[in-house]
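Just one chain follows, in the form predicted on its own, and it is written as structure tokens.
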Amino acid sequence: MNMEIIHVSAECYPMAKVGGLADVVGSLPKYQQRLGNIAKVVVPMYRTKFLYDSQWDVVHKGAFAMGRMNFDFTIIKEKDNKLGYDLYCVDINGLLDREKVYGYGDDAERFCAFQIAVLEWMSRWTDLPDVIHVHDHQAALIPFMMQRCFAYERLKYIPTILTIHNAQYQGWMDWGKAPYLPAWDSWKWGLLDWNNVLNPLACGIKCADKVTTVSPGYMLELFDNSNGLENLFKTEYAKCSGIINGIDYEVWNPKTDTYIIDNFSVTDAEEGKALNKKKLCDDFGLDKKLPLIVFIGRLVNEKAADMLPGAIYNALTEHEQQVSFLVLGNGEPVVEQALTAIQGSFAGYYNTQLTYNEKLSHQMYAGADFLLMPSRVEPCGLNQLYALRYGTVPMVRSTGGLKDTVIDFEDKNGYGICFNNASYEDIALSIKRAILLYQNKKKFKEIRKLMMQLNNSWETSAQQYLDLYTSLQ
């Protein structure tokens, strides 16, 4: 069966893109439209890099109130079908029109504005689509708005799904804010309180026909650990599901990847990663005859960020000249001031960029040996997928998607080395399993052999999401 999905999120890339977020909505539409579907992505027009050097055409321009405020809005197209599929962007001055996505004041206004701005352009559709798949908390007022906002009354009986991609983030506000929705009929506010706060994701996880997280590891650790959820998700959990993200085979591959030095597949890995490795090395002042363990993403406390600086301080210290380590992210200031303080101590073995960079991340992939992951919070992970993909062997705390995605090399086809605990104990002998395993080339090699191996593109994902939309026509 054959559909029309609208996926609704604040991120995609590469039009925006934070986390993981967009990633996977820059990526599933790519493959839901190979399986014969048609997938349409609608974000906020922030003002980006890709904005700028795309062409668009306007196709709809409407106004809208927002309790006492009254905006226009205007929706363009992209052109080109540069990423596979039709890409919308909603413009509306004075919220959507800047360059971050997230971080400021008035987000709770943002975001309701931009959902009702979906709501409006899609409601005076001809050919309504099959399918609403909404993401995270800023398009989860989009399922309630739908069934009991009287001016969308047209979509009330279109499925609706969310998949939450960090249940950490629920968009709460205050009372005081519930007038920004279209008039609604009042005795049904209980769908849209948690806790006595207005609470987008909570809202959505009740009103969604069906709810997804982005690893079946994470689906079940949302029933006892999600910040302020646990019950809705035991009450919820008949709608609920797992499905593991997917990696976009066409702009993670080694073979082809544009952004490092020399491109390699699982049959001349060793001479391409060690090509890529030298090159890594060279660039930050690293001994390329050492194992290269790097780390790559945001610094803050679910990445448990703030365990990096005393980890990598402890074992530089504890294997002298036996490792190195390469830090790539931003985040929090504290991390990283402690992250730069370490730095004169280690040269030759330490290294860090404090910024966001994806052709460097690119690079850090093909190159290093080892990538840690000691997420306090992770739930499903692309990074590791990444790593795989390049022959990196992933340092996985079992969590999440991690625990679903990584099997430990001691353990039965295993290719990864996987701890319990976000603490210094438990990365300090990952560290030291990662450099015994580097110092066993044959197993080494081995690893990395069946790693790349491995398929986690996203076809599989894909038609797990369509065989989902199925169920509900």
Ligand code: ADP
Given for the second form:
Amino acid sequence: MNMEIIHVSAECYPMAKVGGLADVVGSLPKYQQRLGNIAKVVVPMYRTKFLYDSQWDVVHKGAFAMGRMNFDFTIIKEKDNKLGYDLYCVDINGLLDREKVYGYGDDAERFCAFQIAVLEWMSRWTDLPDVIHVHDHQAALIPFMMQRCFAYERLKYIPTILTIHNAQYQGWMDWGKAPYLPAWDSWKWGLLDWNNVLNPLACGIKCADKVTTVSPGYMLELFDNSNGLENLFKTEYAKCSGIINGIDYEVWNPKTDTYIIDNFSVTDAEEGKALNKKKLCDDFGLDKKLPLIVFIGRLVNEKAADMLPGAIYNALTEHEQQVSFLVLGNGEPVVEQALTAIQGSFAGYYNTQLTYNEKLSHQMYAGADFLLMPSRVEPCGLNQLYALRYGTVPMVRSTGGLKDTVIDFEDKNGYGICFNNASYEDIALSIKRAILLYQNKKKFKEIRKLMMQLNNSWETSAQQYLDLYTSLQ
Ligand code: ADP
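Form predicted together with the ligand, following the form predicted on its own:
Every component of the complex follows; first up is the chain already shown.
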């Protein structure tokens, strides 16, 4: 069955990216189109490079009230179908016309207004879509508004799916903000509430027809550990499932990647990776003969980034001149400071870039030998999938999606280094194993070949989403 699917999200690569949400929303629709469907994506019109580098048509103008505030909004559509599907952006002056995606004091107002504008626009369509697929808390009030706000009566029976990319962030609002929502059936206030606050993610879980998370492993963990939503997941378990993320094989392809200095594939990976490693090591003053372990990601507690400075310090002290590290990331200021503080002690063996840099991330996946992910929580994790595709051995704490996608190299058909706890001991042991594996050239080469031949593309998972949509028609 061919369907029209509308994705609503705060992020979509390359229009706006903070993390994995952007990669997923940026690529899944392309694969859904290829399977014969019409997939469209709607995001806020942040002032990003992609916005200015692209051509747009204005497709709708409207206005709405949010509490006592009145807003005009505009919907624009990307002209050239650059991404392989229609991308729409919502502009709301004063709220969305900013550079960054998150981190403003009025994020609650911004994303509430975004969702209202999407529904104001969509409720005027002549032909309605078959499915509305919303992502994370920034779009999770949409199922409630479709079902309970009188103005959106026309949209009431369109099936909705909520995908949770990260349940730690729930978009909590105090009840004083409830009047932001267009007039709604106030008997239903309980759908908005969780533990006496207005909780958009909890509301999405209650109201969406289906709820998915980005790996089966993470789905199971949410029943016991979901930042206060455990009992809600247990109540709603029948409509919840986990679908593992795929990756965009066109964007993340070492054979064609324009960000890296030497393209390679499984047949010439040894030479290709060596050239990329040389460039990376030259750029960061590291010794290319040593195993290079990198970290790429948000420097936050979930990623166990607070443990990196200590773990790197311990490793470089214990294995003096036997290993090197490169860290790319930004986030918690204390972590950034600690990562900078140890730099002086290990010049030539450790370096760091405390920023967001898409190009450098590709160069690191291509040039590194190992990618360390000691995450405390990892809904799916895309970094390890990129690492596999670029022949870089993932060193992961077995949790959530990491557990679902990485098999330890000492187990059958394995290729990664796995450990159980986000502890200094476990990380130290994984580093020791990485150094030994690197010295065993034959085994290292074998593993690299195996990793690069795995298929983590979207085909299977895109079909699983389609099956889920079909079950709701
Ligand atoms: P999360 O969404 O929790 O941050 P994921 O593993 O799902 O984690 O996705 C992270 C994505 O963000 C990957 O594409 C990764 O390469 C990218 N990324 C994270 N931090 C940076 C950074 N500082 N510079 C470049 N890319 C980054």
